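One chain follows as structure tokens, the form predicted on its own.
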Amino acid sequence: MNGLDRFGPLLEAWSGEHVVVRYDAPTGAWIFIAIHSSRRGVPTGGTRYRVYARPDDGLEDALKLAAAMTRKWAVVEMPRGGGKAVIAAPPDLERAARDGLLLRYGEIVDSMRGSFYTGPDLGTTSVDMDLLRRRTGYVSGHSKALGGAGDSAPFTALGIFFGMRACAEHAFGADKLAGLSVVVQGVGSVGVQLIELLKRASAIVVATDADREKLAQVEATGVEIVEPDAVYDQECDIFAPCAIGGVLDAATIARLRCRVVAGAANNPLAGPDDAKRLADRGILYAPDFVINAGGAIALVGMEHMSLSRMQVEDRLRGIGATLRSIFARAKAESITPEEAANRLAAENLAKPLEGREG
């Protein structure tokens, strides 16, 4: 079965510009680079490295993530377009084989001649970006030693923190997190950073993850731990999905015992009806492509727009302001925050371009 036969239905239903599909014979990995929109600037998005049940799932993830990047850049008014890369890898690759795969992927990115810029995402780090730079210059988020901004996780977490404060103001009447209980689903690089910020703000933190070793490290800092499946039944003020997407569907939303959903995960809603399901239960939802934009803002801002760290942090505070306006619009127009954010993104995309930074 050739690629068109296998992936044709997904590609035919997609609204983006084009997709690069490559099969890596040495490892058996599939590489998908989805370019959704170049209207506002060079398509830019992270490289996700993950094991999928089927290659088709990796392509579907890339298509959804690229579309979300278009909305993300538009909502935060950054001069970039939507793109995303997914490496659907086989399980348990040895380090040398993984490095070889990343180097070959870097050559593919380089062959696109600047029509796609990438950076770290789920499953990749600034160390991986350093490796990619051996093959291409179209990469952000490499280490400070090589002149990059380094790890994006602290910036993503900080943006989420500011966003949570805006959520708290809307849901509880004050933009303070002290005394509020927050369940963090996923203690990867962003989840851990977010937990530290929440603890400093005197929030009550509960965490879960499928990785027992990561959980043990978090538990050692005094954070309460719950089993992964029990997380949806945990009574809390804020539920923060910070792992994979698609975790909130009809079944899990019915189990939630929170007032707010706000986290780092991309596309946490499993389907188009789930935003309304949350609203019908009185749960405030912070659209993922708004609240988790901090890492993307920081890497592009510092590495391509000459923004200082202070200027980047000002933009991260702006995530909270953007959410406040989205919540106000949702209330005024009797729509969900997800729809309000989508309308804002569409309006910004439709604006005449007066020049591009970066």
Contents of the next structure:
Amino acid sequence: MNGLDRFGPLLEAWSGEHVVVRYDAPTGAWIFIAIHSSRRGVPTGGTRYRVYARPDDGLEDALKLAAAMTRKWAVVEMPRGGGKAVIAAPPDLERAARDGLLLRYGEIVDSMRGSFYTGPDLGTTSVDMDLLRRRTGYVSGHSKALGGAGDSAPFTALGIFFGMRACAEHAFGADKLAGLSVVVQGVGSVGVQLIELLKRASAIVVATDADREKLAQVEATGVEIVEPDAVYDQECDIFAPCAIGGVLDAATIARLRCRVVAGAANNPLAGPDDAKRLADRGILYAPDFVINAGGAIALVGMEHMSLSRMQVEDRLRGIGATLRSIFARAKAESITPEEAANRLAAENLAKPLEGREG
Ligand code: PHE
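Got the form predicted on its own; any chance of the form predicted in complex with ligand PHE too?
So here's everything in the complex, that chain up top.
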């Protein structure tokens, strides 16, 4: 089968270390484990399970996501490196076949002998992490029953929530979400948790998702819904991309009717010019790898740095503080918040490694 003809060009253009690739013959899935940087510690990142049009789309996603993990660990100053796994699965794999695929994937992670640590991401849950743990110990985010921290989604959502408050302060002058309208794109594990937090804070929530069934469940809880295609035209205060990446490009940014973009999705900007496009339209953008770091902070913090829940919550609140300083830096240096966050990540990456926690 073809579909990996961009393999060479993608790797040539990538700044990372290496990629472990496996074709899973029983299912026809491709597995990509992208190791971007081990400079600050063991490369650690979630496992994404998704159907792609072509296998090299999965590889491209893995490469970009792994690079984002390097920046994420650096901005939150956790002693980890960037890595990410993508399982590019065939559509409609039934349960037993999917489990088999995950178990074989777990064997590959185990064979890497601790040079890559993983956890949940889009398309995988704590239940899947429990399954992986039957084959390898290099997994975080497994259930509490098995000694893990459980799903990362509630922590990611809480970090987004604190981050949104910092955005609200910057854009609207008050550090609160009450009365603000928030459009949540994607009601996966993070999206639903975020919606709950927003409702409790008296924000006005509008949601969408390509998955009708999931959307109906959210609608049943009293949340207003919009068609997936109409989401960019929806007038609101905050647009929160919480699904796949690459959704904001020249065309969609031109349609946005919000003042802030702040959400959970990794790599929501399609290309390098999109941060500037948002800024030119007067839209405040919370860099994804800063605002969505809550899951990463919680899993590694609780499972590997013995942080308490309270300490983790303090660090999640710190996402708001980090964003405030990024917005201030962007203003002072006349750059986009994305560029300010990139500079912060690069500075932290360049610091000598001695004397760090962990
Ligand atoms: N997948 C989530 C992220 O991209 C959370 C996570 C981070 C899971 C690190 C495991 C390890 O941030």
